[in-house]
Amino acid sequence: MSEAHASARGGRSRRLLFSAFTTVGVPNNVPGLWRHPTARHLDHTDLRQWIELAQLLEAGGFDMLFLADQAGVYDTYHGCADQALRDGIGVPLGDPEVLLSALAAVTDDLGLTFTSSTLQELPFNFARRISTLDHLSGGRVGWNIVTGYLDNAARNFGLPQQLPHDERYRQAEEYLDVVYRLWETSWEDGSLPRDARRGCYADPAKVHPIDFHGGFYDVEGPHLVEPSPQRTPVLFQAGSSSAGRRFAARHAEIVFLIARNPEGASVHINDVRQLAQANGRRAEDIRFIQGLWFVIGSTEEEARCRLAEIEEWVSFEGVLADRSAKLGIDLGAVDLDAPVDEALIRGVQGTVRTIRDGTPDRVQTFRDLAMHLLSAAVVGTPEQIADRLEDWAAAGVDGVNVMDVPTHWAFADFVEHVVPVLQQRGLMRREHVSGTLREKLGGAGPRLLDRHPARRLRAVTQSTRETAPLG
């Protein structure tokens, strides 16, 4: 650590969590970079590539691999998906849960986290598959909960268009109520005697239907899978709108950020933690992981030259197609330098608030929204990168979501050049951490904390059963 940073941080670093962020396809964090000469995105259907990557991450001290996902094509820009197809933005795109089931067999320590929206699958079957994967991986599963934002995705599941923004979160609340009941209440502890002498594999008195009837779902149960090591997977969330922050404060254990700078991250973190306390949780119950990508050089000048070379491969049309879909507004039909009209945004509304948190003294334009993620680059030597991560940690960030820009193998450069510096400073773990993903990420045990709404639901259900009259 440099003397200035050592003095500012009290001479001691705080260990951060590290996640590798990519998709089962052509990553679209910065569109067009699949054309870069070092890119290997054309190999995304080759399982051997993924095994190699997962084992690199595991050996390199990463806590988890995170696979993003979506359930439709980006067809907002100019009213069609042509640009998304040309630039490989979100299509083709494989199923992350299928890939993670394969990677569970060739890793022992790496967390396996993925995105799945509350739109794309009914909660009963989703809960069954996640319990199965949690069993087969030894309790290493994390779920990034999203509500979806693409009208094309809604049409793929029989709806004319996406529900309004806040209505999507109301549906997600009910979705979680269902899966919590399946994971936490359907099978009691001690429900599997597996007693061959008595001929009792599962105790009928300890396995229960959930008999859920709501506005969106009706599910009888019981859950088809016995309790997995974590029961409920580690819960991630990435929404930064007002509704998204309230949702995270109630449910999330880890929140993904794409803050513009450490100051903006601090605003977001403090807001969600205050909301969490209002929901009967503690501020420390939620941790925050900032999305960043890295351009590494042996000198700062070399790193800057590499960034300039990378930027030559960026597809600006692809950027507009990507952001148009995420925001729910055709950026090809607006003045990019006009101030943002939030009433036009039907998609990921939190992007506006994220940028505003980091630059509250200036008016945001549509161009700011389009180019936001390009500002997430950290450029410099390994030591300069570590200094910058110290700044993010000082702002309250608990980890880094390392993005695969410009290529999957940006992770290899990070492991080779940056990880040793981070480990030397105490910012990154050196040794294996045993247990489930929840325990590896610093949890007190394999299961959710008792303060979490899913565990409170479990306690209420158990109390009701104990006081119910016999017969």
Second form
2 protein chains.
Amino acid sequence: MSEAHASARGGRSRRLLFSAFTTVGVPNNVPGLWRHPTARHLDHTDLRQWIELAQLLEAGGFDMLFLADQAGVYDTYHGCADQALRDGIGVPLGDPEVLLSALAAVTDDLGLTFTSSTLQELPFNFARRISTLDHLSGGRVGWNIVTGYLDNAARNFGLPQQLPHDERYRQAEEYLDVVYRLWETSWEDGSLPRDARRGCYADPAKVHPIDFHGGFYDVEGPHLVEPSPQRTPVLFQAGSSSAGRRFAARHAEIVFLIARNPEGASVHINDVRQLAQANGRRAEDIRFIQGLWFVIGSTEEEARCRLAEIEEWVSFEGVLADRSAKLGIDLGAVDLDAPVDEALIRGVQGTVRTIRDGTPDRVQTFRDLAMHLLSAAVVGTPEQIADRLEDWAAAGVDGVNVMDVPTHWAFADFVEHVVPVLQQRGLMRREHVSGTLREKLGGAGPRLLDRHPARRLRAVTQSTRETAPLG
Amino acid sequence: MSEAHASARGGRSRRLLFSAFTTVGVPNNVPGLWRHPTARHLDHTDLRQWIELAQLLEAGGFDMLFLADQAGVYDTYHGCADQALRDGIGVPLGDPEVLLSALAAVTDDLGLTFTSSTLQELPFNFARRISTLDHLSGGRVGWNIVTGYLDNAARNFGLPQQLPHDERYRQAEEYLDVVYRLWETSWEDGSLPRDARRGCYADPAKVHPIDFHGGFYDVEGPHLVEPSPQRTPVLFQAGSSSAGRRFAARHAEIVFLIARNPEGASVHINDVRQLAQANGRRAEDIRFIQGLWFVIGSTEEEARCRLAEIEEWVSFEGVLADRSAKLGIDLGAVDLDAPVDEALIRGVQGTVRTIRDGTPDRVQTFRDLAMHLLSAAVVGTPEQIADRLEDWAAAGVDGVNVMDVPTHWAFADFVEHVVPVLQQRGLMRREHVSGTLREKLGGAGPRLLDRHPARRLRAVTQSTRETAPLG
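To test you: the structure above is the form predicted on its own. What is the structure of the form predicted in complex with a further copy of the same chain?
Every component of the complex follows; first up is the chain already shown.
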């Protein structure tokens, strides 16, 4: 936790973005903590608890709530989902979109960001639902684009197993091509005169089919929903593999990082920014939000005691079940103390790379690897935590994804103890920022920048019905 | 409007169910009325207006809000969607599920029912979202099952055109088989001990994959969401074709009727009930809700004047665009004054049958047919309206789907003027009914009856992994 301690002190300080990261399930960034005493009355199916949480985050200065997701169970460990069920790891897991919509009704400013894979929903219906949610929330929607990595998820949608990694990204490219066309080109600006005298609610000359025919999807259109405040939701991406970074460099406005330390974050940030520039975008078009969790004490010693108490609740078998799914290797069937053999790992290779880049000397065995897949904890007094966040900021990080460790109510502690210090130092905003989520996160306006590939698409016109290739 | 006037007076009076019927778009049960003065400030993308409406309905004694839907545009008339766009008929049209979820957060009792076709969403994801919504709303979800009938909708989901009518129903049967297994068999009762001491959040011995392999879908499971209050949402159906009635007789708990008069409703009700009994269900297992719209005056003359005023705003071309899509025939390309040739009609044949059953003498030409596809208006004083509703009740109808004519705010007039009279006569409840939507609508408990086909499915067990055929 202290690797980057002194390095960047005195570096430029700047306001960070704050996201609260959880799932519509048992908090499981650290497996086993559902048994922690603070989790006793937690019920992810209870809307009142979610309303309370959302209003706490909004009042507490958070920019958004982020609900991660996956569309299948973790059944790699011992070849079944038993341990995942026992520890509530990724199952049960509710749908983030309907929860965020409910929270839109009881908040005014909070950004509403969720993960949806290009596997689980057909692009026409997805685009329509997201446009509706963007309307209803006044333009507060963000989408974390993932391609999925679980065989069980693939088998929930008719495939025998997940597509090969690069083919998943090809499918994701095509999926984006479809939804961009629906969001950006199907309805021109000014297509909705709502002119009662002329009898013209929508102007047919300005509403276009997309007539998309690809390798994975055929979609006629037009989009069923008129342009929402942001048209395209704010685009997030979290992959750290080579294909994932290339994808982020083309499409993402915000990248979620899980670097081990500020130096690791810098490497990742520079890599993606260079790729983005090669795609006709600019370095500043992409912002980076680092996942961290916090253990807060009135003294450093108290914080360290708290961490030790939390660690007592970790489920080691739960960790193995979680990591087995993410690595694509059954950690119940290998010698945990053997050296890591990367050839055995089918899963999230970018994650392994991130870990080994950040802490090469610490990850020798499978056991080390399993235990290091957790994102970094920041342990200390509020002032020490603020110091650490200045280090991350100095390394180029634009924001923090605060994780729900040990439970959702970690956000309440963060708001009560850390936020005032951050605000005093200018690391966190004090005032609501008006406008859409894109604007709240630092965008110049409600819409994607002109140089984003989605904005370079051309509408199908009645006369030509020709489509321009994406990008 | 007066066909059934005197027939059933003095018949048994009983409490009716009340549903408010609209869409996430321009109210379009009567095309053109978006230009009506009461529609001036209506904006279906404004969540605040929806919250106001939902709270009005809840306070006003309505049992549920029903949001109809379709996943494509009406492009049959003149072979394009131009007129549908000009009159806002079915386009723009937002997603009902996220709107209902938002309304769940600001209501306590109102039922939340929507249409979703078996075309637009993959069953695994659909089942998961609905379970989540049923949790968040405390068991208030209803699903109107449709198979879709628009070629454009089919082309939004990769098909060259809609499947033939009977094959659509076969697909719908399989879709239900999948979602029933996810909702009813994947998680046993008692599968969620949440026992921190034993380290058992969910009990793996009681959570099962569904291992479904069919002609349309392959779905492994398990369901990702634990059992919601109703497990399966209340099942609605609206089709009136022969295949539609058979489907309703097997699956529906509530059938939406669009009969021309109480006698027509009786015929339809008896038909479906007989079919249900042949399927091992009982006549009383299915309830029937008739679509009606209301024009209210303090005198009958005032009401008739109001109807005349409303009719002035009807868009005749809008009517033709709407009817062309529903009938599957371009009414812009036929002689409207020619006798109806049913051989030309590809579309909603059950609807044609309903119309001709109810008003055989009035439907001679295509023009008659177009104008009679609208559901029946009830015009008069609140007392006269209550009389008419007694006639419908006496004919066996269990409830009324109040339509948004001329706009959503028709519900406000209904609540203000008609509800007190209905309550006085015992035709409408005065008190909130506790429990799930299924219970509010008259069910014996939160779950489907044991004799419903979904309850006769057996879980896949780890030892056998065999699936029982549906029904």
